[in-house]
Amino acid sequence: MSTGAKKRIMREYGECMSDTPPGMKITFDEQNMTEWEILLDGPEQSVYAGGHFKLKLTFPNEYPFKPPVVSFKTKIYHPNVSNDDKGSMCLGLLRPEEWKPPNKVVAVLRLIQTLLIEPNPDDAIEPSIANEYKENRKEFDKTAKDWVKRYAK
């Protein structure tokens, strides 16, 4: 990783610290600044309220020319997060063709919170969950809340 990329990551960390979205805590190991751990409280106005989610944000060597990778380490029932041990996120801003070097990590973090409040079933990584969200919202809400109790306490 270039010195410029490392400086950029440190600058972004500083920006995140001074403007951390509410309900979020960001840490990283001084030895490995390219992997951040994010502890995210489920937003109050969402079905994930009361849950505590661990996410991993990984910067590629080509950052900021390539987007960071965000994954949920805590299981979550959500149409935009893969329902496997990877916890991959489907987030438009993080697609290589959408990502622009001026984009900021703090914007990514805010977008993740927004996605917990308002999932995007039309851009789903889990079609069956997206379909349930659209067709049977009551059942989706019930399952999502059950998963919060089971995995995110």
The other form holds:
Amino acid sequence: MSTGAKKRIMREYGECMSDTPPGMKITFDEQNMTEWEILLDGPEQSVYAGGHFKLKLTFPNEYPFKPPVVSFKTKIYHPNVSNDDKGSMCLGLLRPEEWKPPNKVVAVLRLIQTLLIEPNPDDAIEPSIANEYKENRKEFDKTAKDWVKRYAK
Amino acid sequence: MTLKRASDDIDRSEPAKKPTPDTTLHTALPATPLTTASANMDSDDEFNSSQVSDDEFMADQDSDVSIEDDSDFDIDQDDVGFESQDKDIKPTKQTYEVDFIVYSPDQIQGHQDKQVDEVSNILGQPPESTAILLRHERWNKERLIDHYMEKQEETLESAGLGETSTTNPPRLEHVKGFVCDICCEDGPDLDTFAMRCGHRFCVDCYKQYLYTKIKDEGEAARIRCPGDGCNRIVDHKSLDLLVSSDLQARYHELLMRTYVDDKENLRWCPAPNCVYAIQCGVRDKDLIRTVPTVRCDCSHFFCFGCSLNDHQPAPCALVRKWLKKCEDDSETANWISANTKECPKCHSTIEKNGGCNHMTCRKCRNEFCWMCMGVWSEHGTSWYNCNRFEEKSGHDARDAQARSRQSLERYLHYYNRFANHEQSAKLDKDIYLKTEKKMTQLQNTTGMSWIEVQFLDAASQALQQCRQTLKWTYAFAYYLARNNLTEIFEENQKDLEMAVENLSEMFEKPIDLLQGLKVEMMDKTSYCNKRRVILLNDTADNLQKGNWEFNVTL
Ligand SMILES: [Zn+2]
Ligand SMILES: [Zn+2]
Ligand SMILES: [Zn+2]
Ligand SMILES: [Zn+2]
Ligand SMILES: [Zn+2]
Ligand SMILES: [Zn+2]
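Beyond the form predicted alone, can we have the form predicted in complex with its partner chain?
First the chain shown before, then all remaining chains and molecules of the complex.
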């Protein structure tokens, strides 16, 4: 990773610290600043309220010319998070075609928070969950809340 | 564009006598000569009669697939404008074959240049700008001309060719108080760059951005300004100013790829390092009615619809479903395709060492079928149905557990055969290579000059191609709902399978006998190829007519 990239990550970290979006805690290892751990509270107005989600944010070597990679370490029932051990996300800013180098991590974190409040079933990574979200909202809400109880307490 | 009808062609029912295939002929047939029928061929009549109906059917197919009353098709055909080139579209030979043309990179470049010149004259723009405009409109020249005539300035602007950028060439600048929004560097001596949209970044970041787009993401014609939310395309003058010459070369190579990618009737040959592109009139919407296998000049057979290896007779949609299913079920299925099995009689371990499915246990001499483990002697009789899965009685099916077990069994039945032919094709190839090598050695040591390996090569190719087809017949059959046509299909499948096993078996004969078996081997080769053509014509014909019923939606 270039010194320019490291410099930028440090700078972004500073910005995130001074202006952390509410409901979020960011930590990282001094030895390896390319991996951030994020603790995210499920937003009050969402089905994920009361849950605490652990996320990993990884900066690729080409950062900021390529987007950071986000994965949920805590299992979550959500159309935009892959329902496997990776818990990966790939939409909006997080897609290489969409990401622009001036974009900042803080925008990514805000995007994730927004998605917890309002999932985007039209750009889903889990089509069956997206379908349930659209067609059978009650069932979706039930499972999502159930998973919060089981995995995110 | 004129298409030759199949009836214009020579009478194909006459077997070719020369063993040298016409290499310029672009058909999906293997490069294998047809020899006269052998004694065990009971289906000459069947074969010939299927030929007659093929010709009749060809007319249907032409109007369905190729000469559609579909204006975008006509435009594209016109667009491609290769009519004057030395290669003509070859007449379709069989129901399952489609027309196509193979182009070299020079021909593709020539064609792009021709279109650029044409449009350049109409718009009164220099060729360089016209190329950008055409790429911007994905080579739809009618749309470009319309847009340009309607809103000239806006069209130029959106392609990154606004007035200022054509009169003021792009240049680097030093700007007072500038801070790069990407790397956070500042300073009065910093080289910076911005296009007309004004999104300014330091030159290093701009370069790095373009490098990532071109080198890592393979983008060229539609690289956007790095500015947040800006959709302005980086024009090639700006690009030339910013990037090194080797990256420029890659950029122009990618532009050529974009041309083929943007044209619905052009596709790159997917073979590694192959530089040819193929033109074919089959469209996405046609793919439920036809399986467009094309053969590149590099001799790679692939599907024009999905770029995968030749998967006749299964339509692309079924292939996707099947591969997905195999991937999902691979763990269950893995054990079954393992390379060793037990002899069903004495339970000693038997390893498959050739492609042939006719196994003989070394220990107890039991002869059995590798696929179904049934006794081999039963495989020639009328009640042999190694290829067909017998649906169990309705009684079983009522039980949910039995149902899921049966559905797994049914899948494994087809998967086992699918995987088996894949594996056998590899083994056939191995054994052929070994045979060829041994025969050459024999020739060298004994000084004999009688060896002519051509027939072995033809046999090997036929085996490869027929097994490829057989393999996919099992994926096809898995999704096939039974109707009155499935029986004919299964008969054809069984006949091809037996023909293939008979030929495959020949390779296991001692080397010194092979020369004496030349005629028999050539007959069996030609019979295999014929059976394949019959099967594929039948499946293609019924697919065209929408006669197959599938248990999934395509
Ligand atoms: Zn910079
Ligand atoms: Zn811009
Ligand atoms: Zn090729
Ligand atoms: Zn295909
Ligand atoms: Zn045995
Ligand atoms: Zn069998």
